[in-house]
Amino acid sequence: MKKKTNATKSKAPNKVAIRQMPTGVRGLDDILGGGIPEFSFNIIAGTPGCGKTTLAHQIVFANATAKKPALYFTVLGEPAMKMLRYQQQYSFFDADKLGAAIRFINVADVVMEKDLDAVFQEIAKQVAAVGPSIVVVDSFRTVVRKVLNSAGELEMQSFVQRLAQFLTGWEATTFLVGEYVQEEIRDNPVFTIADGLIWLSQVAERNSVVRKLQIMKLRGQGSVPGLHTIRISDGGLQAFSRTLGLVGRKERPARQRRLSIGIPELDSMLGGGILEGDSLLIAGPSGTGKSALATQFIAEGLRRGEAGIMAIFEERPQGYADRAENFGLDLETPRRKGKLEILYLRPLDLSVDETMQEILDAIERVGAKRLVIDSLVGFEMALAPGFRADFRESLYRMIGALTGAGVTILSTVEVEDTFTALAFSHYTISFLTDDIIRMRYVEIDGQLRKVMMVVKMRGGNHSKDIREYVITDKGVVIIHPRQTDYAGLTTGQPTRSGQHNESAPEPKATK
């Protein structure tokens, strides 16, 4: 007998493919899981001023064509002329699309003077005449209020169901725009029938204003859960996913090459240099040369043909470049040639995700391999108060995303010297970094001197020496080891165990 083959097994039915419509909003398609499901019935909701109408316009202008037009119904909100007067300030606005690809229709009189059936018939008439691919009703909340004043909730639910079925039958992707508060989600039938719910919010935190977006509902595809920062600028609305940079990370090579930090003696202390793709933390009090060391790290990369990015928070780019000249380091020439970008990130309502997007964009523009973040304290102060509470978690995501992109990071952080302890950071973030260099002051013979040590290096062995250094017109210069009988250098208050006399590396100031 012949054995049975698998040909007799039943085949699973083919799935219906749901195409996705791009929103035209940078970052939003990633949050949505690819875009808006085509022919879906969606709600854009939130409080006044959070960007609902701008989002709807951006979607319409990104997708509407003469062959696949969009109908934008206005209901007692802003008149179309007034609305367009403001919307044309954004770069996505295209006046050539008005009339043919995008048509604005005011149905305020029908809503106010007639019943629900008349409203439905008016929308249906316009849709049948045009055959649009996108339909927007703004503000749909006005229709709801009018209906609930003159009819019951069941009538409202029936109207929304009829409208959804009709527009889906015409293969139109629909957006109902309205001002709602979250307490209404539970009882409002509109939210039950909708396929997708995009919720926008605007929150004042002390003196800062933060806008956020949440995909509260989306049938047929997976979206990124949680709250995502949004910003409205000249280009319209932009979204910053809270998982930005964590998707598509590169695998680190089995053998990482070592990068010179620009100071030969420090490279030796690091076992040959910092491993490519590592995150290095430079910790120390004010005036110990953290920024000078960071500048030498970038300058060494530029000398070797490696482009770089410097994200600074406490000093303007020109001042930063001018100060580098004091060490004989030219940052202006590589800036002009597009090999170096100095990003000044100092708005008062910044989010970590926005910062990461700025840095990732700059990395792509110049092909950067090295990144300096100077400093983490300034970074935290630039954040809106609500983001400061999650700074450590956000920093973890940011460092992981950037090193995952193959970038080597040097971050500086200011710590207070107590002369009795050896703290690395008040953020408790040492676990986020691969390597740590600690710089500090010590008091010897009535003079403040500077020492540094490598206290952590995940990728290999490192020197255990405590090395003294000075800051000259060459930058950070490590002094050659000398015989010394001082003990307790890490305390900041070393003690001499013998009578060995040692000359100071820097002369004392004379009166």
The other form holds:
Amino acid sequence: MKKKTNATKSKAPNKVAIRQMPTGVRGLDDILGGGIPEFSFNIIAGTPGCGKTTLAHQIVFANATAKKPALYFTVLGEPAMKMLRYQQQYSFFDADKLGAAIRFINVADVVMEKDLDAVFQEIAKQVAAVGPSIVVVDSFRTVVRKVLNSAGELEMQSFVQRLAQFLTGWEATTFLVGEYVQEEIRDNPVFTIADGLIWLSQVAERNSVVRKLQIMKLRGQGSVPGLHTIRISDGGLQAFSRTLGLVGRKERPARQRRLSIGIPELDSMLGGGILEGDSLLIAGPSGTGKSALATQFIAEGLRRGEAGIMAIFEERPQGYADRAENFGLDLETPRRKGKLEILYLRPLDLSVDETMQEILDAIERVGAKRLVIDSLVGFEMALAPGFRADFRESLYRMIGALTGAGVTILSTVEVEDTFTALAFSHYTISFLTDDIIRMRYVEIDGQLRKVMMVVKMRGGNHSKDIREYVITDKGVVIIHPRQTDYAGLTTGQPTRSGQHNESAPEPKATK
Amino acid sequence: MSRATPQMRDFAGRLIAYEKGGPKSSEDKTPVAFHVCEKLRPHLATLAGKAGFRALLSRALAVASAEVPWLRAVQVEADGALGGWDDSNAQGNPEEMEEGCVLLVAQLLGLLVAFIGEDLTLRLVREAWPKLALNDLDSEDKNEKEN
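Previous: the form predicted on its own; requested now: the form predicted in complex with the partner chain:
Below: every chain and molecule of the assembly, starting with the one above.
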């Protein structure tokens, strides 16, 4: 006999399921909490040049079909002819959709020559004839201006209310596109009636301009709050959630493999290599071989069949590959075979989020296991000034996202050597990394020599030795432990505490 | 700047020839270009608005008039229709009449191609003449010769 468990349990409320419409904008659905709620009445607002029309087009082209068409009403803003001229430059633009799936209708004449009721009737007539799943009015602001000039605020509110009810009743998801400034939000009834408000803006700082997106309002679902970076490229808009990397992190396996860095002595110092999934920071002044070491790390991975990514900011990929060749490391062949990508990220107006996205995409493309970021200083310089203030926080998210993607990261950072202290990085970011190797210059016997030490290794024990190394045509080479003892090596000006007759690792000038 | 390239003239010529073959009163002496423009008008006005269509046609007419004198009498009315024509104008040289028609339509289509590209222009023309077979701006004969 069946147990009557269901009857005794309290029934879960039978909530309406609100379907979500994809926006076609990469990253935006995540920010919206899944997509645009079906049959919602939305506003895409912002100042001129923010990408409002492009966003509306992208949504329309992503969703409209002959069976579920879209109506795009143009008013007094950008005429449809011009819109088509410019929007066809984007890769999402599909001319085959024009006509049956997407219809552009210019209602400027009705707006200019007739009253509000006629505007409503014209829109209603077209909607009733076509039965669209999406309706866009661009620019709605011009309709509103006309209304405010000829009628009162109440009449406008009634018009918007009527339009919203009609379009929702006809099962259309609506987007009103308009140029607004933030001060208008409080008093404008359009914003009260709207279910969703997507706000686009351009933030200028010094010579850099960054586009931002904010979901100011979205009824019925949780969106990600805050300002998110957007970029407009040939593919249209792409959005980068400010929480990118904080969600969906993978847990590290309980037993991590150790990855060879390509320098046996250094592997030993690290207790057998870098723990897979770790983030290793190589800190040192200019010329100490940070990039060489990073290249050796990638090359060793490639030798073992592990694909890699090098995100570089200070040098072009070809220059980087040529320099690797001087160390006998071939980066060209794996690049051709798709096992290695050297990403040269265009400088000056980057955001951390889009850099992260580019790297994550590349990791997925090549199935990378190892990643080099060379260097953090170059990365910071490549950012738009507005993002530099949040660099530490952003880096924390980025490293979390990248190690969460299963890669082992080696980042380099340039630090200035003082001859009194041993700094690890001027960002105070050492807490972000699992492991730190410090390289530095020391003055010994009239020579400026190089030493390295493992400062931190979160996942296990490591050598405490300070080892001298040289850079040869094989890259970074750690030389045999020297017999001479020194004190104060970390200050850069050591004193000899034992005397042994040892030759310098690299020839010393003689008279 | 004239946009009546040989290709555009050829395309305009095909539309005019097609339109000539359509039903028309024997007493109607209105140039065929007027009918062509009139057929395009609602489709273009939906996209560009009445004012937008009027602006395009005015520009096409201005450029074409510089080459064909009889077009100087023609005007674009406020609603975008072509006016200023009466049957007494039809006494002119038939070759010149034909040339003016081709030139005006070629200029209008050329402007459209410059603004929205060949693909979308063809789409608009197909909407206006759904029975006319058009794959691209080149005539079928030319395509066959090239193939």
